[in-house]
Amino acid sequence: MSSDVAVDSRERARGLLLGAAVGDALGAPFEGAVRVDERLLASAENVTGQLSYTDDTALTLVLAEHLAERRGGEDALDPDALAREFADAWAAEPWRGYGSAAQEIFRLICTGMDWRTVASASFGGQGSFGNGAAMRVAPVALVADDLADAARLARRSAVLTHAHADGEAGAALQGCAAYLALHSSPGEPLDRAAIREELRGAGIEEHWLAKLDIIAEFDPETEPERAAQLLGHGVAALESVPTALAAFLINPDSPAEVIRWAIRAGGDTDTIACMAGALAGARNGADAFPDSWIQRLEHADLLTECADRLA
């Protein structure tokens, strides 16, 4: 995929950023639905008043600022610092629905136990294999020199707090189609067959690179119910990452479809959303998305900021 000019560096940064945050504020108040009809979801997207966004894009910002000031480093990822900045971010707003496992996490951190032990312990030992660390990884992809660097930071920033395998390839899979997204040309159709060759070659598993066989025979008229069916659209990495990467290459040049798509997805509504948002949000840029959403978004402001330092 080439990169494409008439969408600059900066416009898809805040694409990315304003993308998934849109997509987690408007997915949250159907999460948990099975499916998400379309007049109601068109009901919702009309209300006035403020749209507040969840823990993802807490989490989502404050990786994208912890980049932001090491950009120039020797390593642009520093994981004990970001541990704790996740934290405190969870300390300071713990109300924005943190799931029961990041808050033990989360929590046992800001008593100064070390993210390694704690992450390896969660789960009886098993770690993670949530969405977490892939719902706030896409910023990874504005700093990443390529697509296996894109995988790399994705997996460092997973580690913390989704010492699972299947949680750190989630993370790895939503990093590498964001830096994807970000070098893709809008207009220009997406060859899902190339796309998952360049996943396999940044290390993506097979048994994630079979859903995007799935995937691959989907088509604009594929319903986000029987989508979910066969990909899933739980809180489990390896349901809600595929199906996100699915409502984003089914109509990549369509943010707001991509985002509805999503949501109509049903399950965990957010965090699909709002993974999809980013990728559709990289290739087509802010102001892609409906102005009324980005108007209405709770700390869009700070939002633009972060991802123009990024760019």
Ligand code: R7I
Second form
Amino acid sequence: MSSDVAVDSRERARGLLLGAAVGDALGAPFEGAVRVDERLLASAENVTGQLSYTDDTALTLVLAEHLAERRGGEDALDPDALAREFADAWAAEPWRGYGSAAQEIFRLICTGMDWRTVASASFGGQGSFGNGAAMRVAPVALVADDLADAARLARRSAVLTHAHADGEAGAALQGCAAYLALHSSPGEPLDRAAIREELRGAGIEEHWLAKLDIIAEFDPETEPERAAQLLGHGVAALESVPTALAAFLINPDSPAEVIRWAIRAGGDTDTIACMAGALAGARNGADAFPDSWIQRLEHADLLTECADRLA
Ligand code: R7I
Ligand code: MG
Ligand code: MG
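How about the form predicted in complex with this ligand, since we already have the form predicted on its own?
Below is the whole assembly, all chains and molecules, this chain first.
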């Protein structure tokens, strides 16, 4: 992959944040649907009024602001402060559709408990393998020095709430994918075998790389329903992060199509489209999304301003 990120880094940073948010907002009405009909999605796209985002974007924005605030400092991320900032965002807007264990973790952090204790106690002591760490992680790509650094930052941000190895690994995969998307050039083919090897080098575990082998067989004709059967579309990180990556890899230069395909995969639609939208936006920039989407997006101004600070 070439790395001409300096050419339009601001446009890409905007694309990453706005793409995540618009995917989340367009996917939200379908969360939990087993099948999403193409016509239903088209009519949902065309309704007038605000596109409201959910917990996925709320926490992505918290992480983005945290990273922007600390830019140029010794350490890109302060785990104790970030845990508190996540918890405060939940407390301010608990109605954004948070996962059940995530809500309890944030509630306990707000009482002053240490995230290390509460995150590792959830689900009987195994920690959450939900996709909540992956859904919010894409902004690490904007400050990471290299792919290994993207994986490292992603994992550090994940363990604050997701102590299960798969909750953490999902964030590492999505953080790495965002880094690779950001440093890829629109129009240049993405070499899936090379990406798999780069991910292996960044420490992505074998059972996650096996998902890349399934994605390797997909082409632009692959139906999202079929991809969901093969990869999953559930709230577990292992069943949704690869599906989002697939949405991006089979159609990397058409951001609107990436989001539509991700939603049509069904299941955890807001989260899959959020993660896929971040990747498509990081590669193609915010201008590549339909104007009508961005104009209707809740807090597009806040997201744009934060992206500009990170670019
Ligand atoms: O991971 P998390 O923040 O959830 C994110 C999801 C996204 O779809 C958002 O859009 C929002 O709707 O929530 O929240 P968690 O509560 O940690 O995990 C989400 C769900 O995953 C839980 O409610 C469980 O159903 C499931 N889950 C587990 N089930 C059994 N054992 C996560 N970890 C486990 C586990 O270890
Ligand atoms: Mg959500
Ligand atoms: Mg979701």
